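Take a look at this one chain, the form predicted alone, written out in structure tokens.
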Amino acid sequence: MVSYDVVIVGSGIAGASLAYFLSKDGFKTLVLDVKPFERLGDKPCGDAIGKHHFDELGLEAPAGELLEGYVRGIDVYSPSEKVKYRVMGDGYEVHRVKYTKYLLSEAINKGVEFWGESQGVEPLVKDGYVVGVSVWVKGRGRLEVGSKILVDASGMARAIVRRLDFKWPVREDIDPKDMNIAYREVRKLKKEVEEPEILRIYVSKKVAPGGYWWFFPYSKEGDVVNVGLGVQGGMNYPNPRDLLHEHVISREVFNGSEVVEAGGAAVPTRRPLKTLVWNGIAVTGDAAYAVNPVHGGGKGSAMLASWCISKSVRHALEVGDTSAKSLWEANICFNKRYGAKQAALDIFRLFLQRLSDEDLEYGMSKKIIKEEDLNTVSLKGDLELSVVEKAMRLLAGLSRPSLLFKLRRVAHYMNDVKQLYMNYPEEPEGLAKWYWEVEKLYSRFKEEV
């Protein structure tokens, strides 16, 4: 049986980003996907990715082919898209193939082995730890390869964990209603895009129930547009994709429109998965949903949890010790710098998409929460309870009282869910205790709110 040092099974954007980070260290890594080298990182996504990603990650900004257009801001629309929030935030779409692959490129060139068209069947286990993966490989067929560390970075399919037993929490599965179901178009327009570097994103029950729809121009282009439609899984909504040719394909906008590229895929829209290590096991990206719950955007997410293990790797690597503790620093890291807003932004998805469209359109007219206050929330996951006692005082003997009074209590359940994930457990020991916290709040939000 051939061994590594880590073995990825999926080579998307969080599976690639972490095969670049380990390539500067020389450990023997393989990386694994169901799909050929050309095709790595084709998913339907809407291909954003804030560039303080780049920053914190000290990564340079893509460009060239490996970008499709700067992004300056986002528009966000309420139901009747007569009012209109802009919220300023530089960013990139990027070439989701082409930057996939350059950064397993730059892996190969250092080291790192990579197998196409080779699916993790299940992962190998002896004495509580993973020591390895049952591999399917064309032309080969099943082999078995040894790991040090296994990372499942397999996206939604969650090829490796979901194979474990329930007792290891790194299994712990999604229920369908905390995950958004997605489709989407790239389509070249008759002409180009006023303000190309602004994203439009659409808020409307009727339209994306439990979700949204979105118009992302390719700046560099112009007239190529991203545009698609997600609804909440598990409600027995509408075929996203019939939804989006109802209500927006239909506009004026798109006639004469041609389809570069379409299709779907499931997104994980909730809090942090527990933890993203165990025994010989890391799980990153989607599989782990680290993913923005209120936008559903996971690319910068997914590399900063790719570092974030990155990190905990090469420490355990080094200290020849692969147990949960000595990759505990992987969930420190990553809930410090993502986890905690995540949580947050879950709680703040809840409450989204339990309103009405009529409370949409009167708390976006109304102004209950300024541009400049949902800034802070999508950055930092902040909504501060001063933002919210100052516009029940202005708006006091106006309509919709429950609503106010509501978003208060939301602004609490924030804070105090993200103190929780900053207070993340030193040790796997408390894992248990913290996550029982955890869920305790959830349950009352959800009593209440």
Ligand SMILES: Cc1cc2nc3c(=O)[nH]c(=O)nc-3n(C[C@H](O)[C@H](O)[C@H](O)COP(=O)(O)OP(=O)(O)OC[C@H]3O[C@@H](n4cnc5c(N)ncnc54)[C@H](O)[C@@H]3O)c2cc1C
Contents of the next structure:
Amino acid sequence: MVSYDVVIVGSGIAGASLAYFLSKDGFKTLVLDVKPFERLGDKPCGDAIGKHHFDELGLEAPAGELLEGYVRGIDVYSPSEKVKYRVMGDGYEVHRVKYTKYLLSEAINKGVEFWGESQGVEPLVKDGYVVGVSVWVKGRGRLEVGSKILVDASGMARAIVRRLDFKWPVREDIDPKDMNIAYREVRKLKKEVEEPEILRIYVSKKVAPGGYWWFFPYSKEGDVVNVGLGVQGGMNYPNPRDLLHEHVISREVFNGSEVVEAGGAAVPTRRPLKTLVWNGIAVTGDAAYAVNPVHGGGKGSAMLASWCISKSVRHALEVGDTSAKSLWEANICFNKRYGAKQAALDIFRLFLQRLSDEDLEYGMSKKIIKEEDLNTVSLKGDLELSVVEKAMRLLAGLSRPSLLFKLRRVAHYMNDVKQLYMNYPEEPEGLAKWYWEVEKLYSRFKEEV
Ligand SMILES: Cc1cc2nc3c(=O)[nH]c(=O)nc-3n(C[C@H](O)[C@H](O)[C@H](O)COP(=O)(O)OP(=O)(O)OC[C@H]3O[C@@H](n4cnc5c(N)ncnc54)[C@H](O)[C@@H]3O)c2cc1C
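What does the same protein look like in the form predicted together with the ligand, given that the last one was the form predicted alone?
After this comes the whole thing, all chains and molecules, with the earlier chain placed first.
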């Protein structure tokens, strides 16, 4: 049986960035994907990534043909579209295919192997460890490939972990209500967009129940936009494509526009997987639910999860121990940098999904949470209690006090869950007890708010 130090199943941004990070160490690494090389990274996406993700990981900012445009900020519109919050922050519209292929090509140049049109079918398990994967390779049939560490980077397919028994903590399946079903089109308009470096997000329960719709210009072209809509899963809401066409594409700005690309996919919008690693296995990207639960952006956090995993894989291979304990640091690394904020934003997401359009309109028009606070919530997952208290004093006597009381409770819960994730167990033995605390907090929150 052919064997590798690391086998990565899936070469979207999570798998390709992991191969990139690992390639510097000279481990014998194989990446496989059901797609041929030319189509890697080709999946429906809004393509927006904050600049801070590249800065934090020491990655060169995408430039030239890897880029569709620059971003300077985001306008968030209320349900009536009369109130607008402008949140400034630099970022990019990234060419999803070229950027993914760039990361993997860099890894291949350093000796990483790639098999296209190859499907990871199921993990091979021996004595409580994942020791390889069975692969179906176009033109060669079924093969068994050995691995010291197997990585599931197959996105929402979760092709490897969902074939493991439920007693493996990396199996943790997702509740459909913790997903967003999103559809987007890239369209060439008849006219250039005003302020093409400003992305636009529209919250409206009527148009996008449990999600939002977006209008993201590609500033390099000026007249090309990425327009899409997401709805909460598991709620029997209408198809996001129908909603987008009925409420958005019917607008004047799209008259005479041409569809360049179209497609949809599911996005996990919850707290991260309870552990990214177990004996002989790691999970990254969408497969590990490493996505911002409020805006559904998952590319930056996928790269971060892969970076944390690369450090643990390096350690485990160097000491010759691929147990959960030896790989554990990946969890601490990810939760300190992102998972804690992500869990806090998950609480905020659950709250937002319960608000009516009237509540949202009221909250935004009265500036209960201001632009700068929204920025802090989104960057750090902190809804400062002082912000809510101030709003409560200012708005005393106005209607909807219950909304403010709820917001205060939400701020408390966000803070509590964040603390819980900052105190992630130091070793795998502590996982079950810690996760029991997390689930207790979530059920209390759901009952209360
Ligand atoms: C409509 C939409 C808009 C979005 N907008 C944004 C945005 O603007 N910004 C942002 O940051 N995020 C956005 N996201 C989320 C983002 O696209 C994902 O978080 C990100 O692409 C996840 O990357 P990944 O590598 O984990 O998974 P994927 O990109 O899904 O990659 C998984 C790879 O695994 C391969 N694969 C699957 N099964 C197997 C198998 N059995 N064997 C071998 N290979 C396999 C697939 O072919 C694929 O190449 C959006 C998502 C959607 C659906």
